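Next comes just one chain, in structure tokens: the form predicted alone.
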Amino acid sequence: MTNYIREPERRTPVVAETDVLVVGGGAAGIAASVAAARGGARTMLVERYGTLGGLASNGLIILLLTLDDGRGRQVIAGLCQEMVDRLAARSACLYPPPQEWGSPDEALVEKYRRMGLVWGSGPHVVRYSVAYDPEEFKVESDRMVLEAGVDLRFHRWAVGVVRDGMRLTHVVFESKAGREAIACSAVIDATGDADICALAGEPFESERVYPWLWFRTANVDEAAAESSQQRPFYYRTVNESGYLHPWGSAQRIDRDIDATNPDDLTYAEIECRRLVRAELDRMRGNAPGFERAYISGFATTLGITESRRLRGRYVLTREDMDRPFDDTVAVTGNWTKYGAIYSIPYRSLLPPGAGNLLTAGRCISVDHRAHHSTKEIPACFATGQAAGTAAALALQRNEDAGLLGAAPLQARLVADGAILG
């Protein structure tokens, strides 16, 4: 039996007002806030940590998998491509040149596989995927958001919403400053865990997952490591003298977890760190070149790619692969399959109830199998750009995003560099 305490009634100060409130500063939140601000809306981005990027930075999943369809054709551009261009200008990323995309040349495939840019089962071809430096990604994310005029606020956790009929009027946050509310005309849930949808009472489904913990090593004998046959365990990073390890031994964690349960997360973080260190000891004894290696950094967040997902106006499924939609607002390939394409309909960003709430990123309305394509960082950029553009466009038209027609949204996205067909 659960015990309860009674808390006194309290008044929560409304500390700010904005047109578009984006909650969650991962890839989807970055794109959503930039798109909304560039669309003319007063935009605020609230993130619970002190850096932007989510798994794309703090999670050390520092690979954009993938911007193509596996046949040499780019399908994701827009703000994701802009981020690649910004990183390239800093010499902070690596990717195959366009003339190599789709090439089956075995030497090229092996070259990029060693960088973590080719995954899945063969026969392989070169993909348009990108490896990048996570620290540069953090700074470029800051600059991209601030240059767009976004009001960026860190260290706040969404804990409640105020709903008036079919609209959200405020989101409530907790921080070291106490409890605060922010008034808004539209909300974009880019939390990854569908936190705002859940707080608003919108329907969702949940998945239990086996978490990973990515990590990096240094002080490796690169010549010995590069000649080793144990390539699936590590990848060259953008900078010299370091390797990226996607899982290590964490895949042997004892049980799956609910990534919205703090006790499960506590268990997983402790256990994954233990297993990563055990993996380092194994490599020191068995992997050529790693005899004197050390862990140069754990990811600061677990590799959680699935938890809560909205059950929206349309649930994209595996059977929708290669199916076009009249309201397509993003297109993505699949990072392990060649030629698999998902067109993402606007309806998959919309809850069935709240008219001024949108989702973006890995909590959009898809099923478990389609999620393996839509959860990836480039796809999160694409759905984030779509959500932010839709929110700003709807406000210009003095209507909620749930009533916005697809045609004007699609036209604006294409004008801003997105690929929809």
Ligand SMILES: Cc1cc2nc3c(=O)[nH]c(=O)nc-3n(C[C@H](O)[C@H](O)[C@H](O)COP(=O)(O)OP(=O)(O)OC[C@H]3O[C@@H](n4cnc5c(N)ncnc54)[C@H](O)[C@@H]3O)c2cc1C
Second form
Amino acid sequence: MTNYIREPERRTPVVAETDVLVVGGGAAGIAASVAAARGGARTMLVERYGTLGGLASNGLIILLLTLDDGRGRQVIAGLCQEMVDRLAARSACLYPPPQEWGSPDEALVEKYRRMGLVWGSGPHVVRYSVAYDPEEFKVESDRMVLEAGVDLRFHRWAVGVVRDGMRLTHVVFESKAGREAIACSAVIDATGDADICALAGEPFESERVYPWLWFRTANVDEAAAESSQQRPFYYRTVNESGYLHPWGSAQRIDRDIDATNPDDLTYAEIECRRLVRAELDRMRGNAPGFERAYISGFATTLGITESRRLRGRYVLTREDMDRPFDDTVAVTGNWTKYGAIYSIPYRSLLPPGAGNLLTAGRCISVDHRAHHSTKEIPACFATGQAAGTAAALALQRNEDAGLLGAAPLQARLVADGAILG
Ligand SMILES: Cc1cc2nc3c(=O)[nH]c(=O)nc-3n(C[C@H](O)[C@H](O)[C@H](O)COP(=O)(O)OP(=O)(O)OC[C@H]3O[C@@H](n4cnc5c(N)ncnc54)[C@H](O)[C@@H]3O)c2cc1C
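Could I have the structure of this protein in the form predicted together with this ligand, to go alongside the form predicted alone above?
Starting with the chain above, the whole complex follows.
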């Protein structure tokens, strides 16, 4: 039985006011805030850590899978493509050129498979997927957000909301500065875990998952490693030396966790690090080339594929694969299936209740199987761009995002480079 204490009533200062408040600075939050700010809204992006990117940087998930449909046609562009272009200008990413997308050439497929850009069961073709440097991604994300005029605030956790009927009026944050409220006209939940939806009392689903902890090794004798028949699971990424190891899942760790439970997360952090070091020792003993390897970096965020997600006005399901919608605001391919496409309807970004709240990224309203596609980083950019554009457009029209018609939103997204089908 839980004991309770009663805290004294307190007054919380309202430290800022904004039009669009984006909570969470992962791929979805970056895109949402940039889109809202470029759409003319005063926009604030609040992130609990000191870096942008979420899983796409701190999680070392540094593979954009995918921007194509698996048949050689690009289906995600917009702000995701802009990020690729920015990274390319810094020589900080690698991807097949357009003339190779969809190619079944076995040598090419093998080249990109070794970089982590080809997944699923064959027969394979080259995908438009991108490997990138996470540190460059962090800096480019800062720049992209600040250049758009976003008011970026790090080191604050969203812990509460103030709701007035069908609208959220404030989000409450905690930090070393104490408890502070930010007043807003619209909120975008890009926390990955649907924290704002849960705090607002909107319906959500929860999934337990086996955690991942991706890591990197250095000081590998690459000639020996590459020619060995006993290669551990790793990818060469953008940098000349060292490897990226996608480590985790039910095969590696003995229990699943609820990623919104801090005790489960504590268990997973400690256990994953312990097991990864044991894996390093095993590689040093068994894997040619790894005799003197060391761990050059753990992901600083556990790899959590699923946690809470909104149960919104529409729940996108596996049966919706290849189905167009009148209110499509983003499209994504599937990283393991060739030719499979999901159109994502605007209603999957909207909760049933709060009219000025939207979701973006891995916590939008989809089922477990559609989530396999919609959680990928390019798709998170796409739904982030849609949510930010919608929030700004709705404010211009003096209405809540929940009442915004799809047609003007789609027109704006296409004008801004998004692909909707
Ligand atoms: C093991 C694994 C492998 C994957 N492989 C790939 C892959 O190869 N390619 C691919 O494209 N995708 C892959 N994905 C999926 C992809 O990485 C994520 O789904 C995607 O990055 C999620 O982006 P997001 O912005 O929605 O959420 P997140 O990246 O989770 O970002 C959420 C942000 O919100 C912040 N935040 C959370 N709560 C709060 C709060 N209360 N207050 C303030 N800030 C908060 C977090 O710190 C974080 O920065 C993989 C995922 C996992 C776990």
